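There is one chain below, alone, in structure tokens, taken in the form predicted on its own.
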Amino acid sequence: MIKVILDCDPGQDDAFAIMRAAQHLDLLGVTTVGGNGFLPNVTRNALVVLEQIGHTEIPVYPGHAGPSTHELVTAPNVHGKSGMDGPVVTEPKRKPEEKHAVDFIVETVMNTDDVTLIATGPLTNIAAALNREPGIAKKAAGLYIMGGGAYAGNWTPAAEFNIWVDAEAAYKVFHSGIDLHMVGVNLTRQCPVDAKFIAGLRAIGTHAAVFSAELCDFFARGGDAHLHDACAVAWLIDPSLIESAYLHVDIELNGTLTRGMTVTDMRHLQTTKRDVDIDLSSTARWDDHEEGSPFRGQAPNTHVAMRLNYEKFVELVQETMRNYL
């Protein structure tokens, strides 16, 4: 199985990411970061999810409470006061580990072969790990993130929440040279949490499925919810679920209206009026500098998720829930 560390800020959609990773991947540990909620809450939520699915052997390591450059902004309007409102659950029976998340990430990646990092919250912990040990960029098997968007935001018109919360950390990560896979809101908006999806979970009837349905009941109460974070894990579990393009992505740090934007250079793709018709197999290349070429971009640094096979994604979610008690 693929060895992974999941860095997250649970979050209803992070809960789905944890449940998938624990079943389909070799989840070495869960690390937490301030994001959707404050650090004590998201750490508790990670412990709750692992307890609900019977994976109490997986350790949880709290990390940074927020960005180093400014105060943390959370999203109680989306995830509730606890960061993961919905199901009524008892407090977790175990405590998080005493070791800091960044210490765990650095030690594990540098001392274990082929560890893939998955980050579904702000990139504060990942950037701190890279600052402490730049060798992680080459030693890790890769980094899959839920964050950003090829051409859209959700927290602001230009920026997605995870990147916006700690844009400086994101800048560090995107400039680190790590093998980066970005699942942005352009992809995750193809993954709705609607009444049919929730009913399908509830019909499975296992404890994990009912717990997941109750998470979705709260998450989808406004009628516009998507399983953002689970998509990043799904891409690693089954690469055929997502079509991607290898593009140059940078982080805007200074724009008054665009701070936190993942500026994605798609000029070499043959585009049409509809995003779904973008030709991802275009023969035009970023380094095509021949006379008359319209493109003068920088080298790609990120595999950007573009299209999701939603039907297969739902099948994977349902399979996961059936296999839990």
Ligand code: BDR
Second form
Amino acid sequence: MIKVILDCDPGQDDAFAIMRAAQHLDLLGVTTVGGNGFLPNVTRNALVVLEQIGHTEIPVYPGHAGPSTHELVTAPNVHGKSGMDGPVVTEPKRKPEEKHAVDFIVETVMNTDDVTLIATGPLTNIAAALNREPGIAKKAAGLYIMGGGAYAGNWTPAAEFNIWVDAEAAYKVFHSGIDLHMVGVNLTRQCPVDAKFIAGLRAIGTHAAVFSAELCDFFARGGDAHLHDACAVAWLIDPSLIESAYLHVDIELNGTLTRGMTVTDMRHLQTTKRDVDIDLSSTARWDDHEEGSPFRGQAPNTHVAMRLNYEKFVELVQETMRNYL
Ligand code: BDR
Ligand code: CA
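Having looked at the form predicted on its own, could you now put up the form predicted together with beta-D-ribofuranose?
Below: every chain and molecule of the assembly, starting with the one above.
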């Protein structure tokens, strides 16, 4: 099984990421970061999810409460007061670990071969780990993030929430040289949490499935929700679910309208007469242009998720929920 650490800020969609990772990956630990909600809430929520699915052996390490450069902005409008409103649950019996998330990430990656990192919240902890030990970028097997978007935002017209919350951390990560897989909102918009999806979960009837359906009832109350974070985990579990393009992505730190945008260089994808027909396999054309030419751009640094097989994604989520009690 693939060894992973999941850094998250649960979050209804983070909860799905945890539930899938705990079953299909070797989840060495869950680390938490201030994002959707404040750190004590998201840490409690991670413990709740693991308890609901009977995985209390997986440790939870709290990390940074927010960005080092500015105040944290949370999203109670999306996730509710607790950061993961919906199901009524008893408080978790377990406490989180004493060790800081960044210590856990650095020690685990540097002392274990082939650990893949997954981040489904702001990149504050991952950037701090890279600052502490730059060797992580090469030692880790890779990093899968939910964040950003190729020409799409959700928190602002240009920026996605996780990147916007701590753009400086994202800049550090995207410039670190780590093998980076980006699941942005251009992809997760293909993953709706609609009435059919929720009914499908509820019909399974296991405790985990009903818990998941109740998370979705709240998450989708406004009628336009997407299961963002589960897509990043799903890509690692089954790479055939997502088609991607290898592109150069950089983070806008200064734009007055575009701060936090993942500026994605799609100029060298082979185009046909219609944009929807873009040939995603033609990503290496960046070096067709001479060095110094403004059209050459920079070498690709990110596998950018572009197309999701939603039907198969749903089947796999259902299978996960069926396998839990
Ligand atoms: C991201 O922000 C959070 O609200 C979700 O959990 C997801 O990680 C989507 O923009
Ligand atoms: Ca999240």
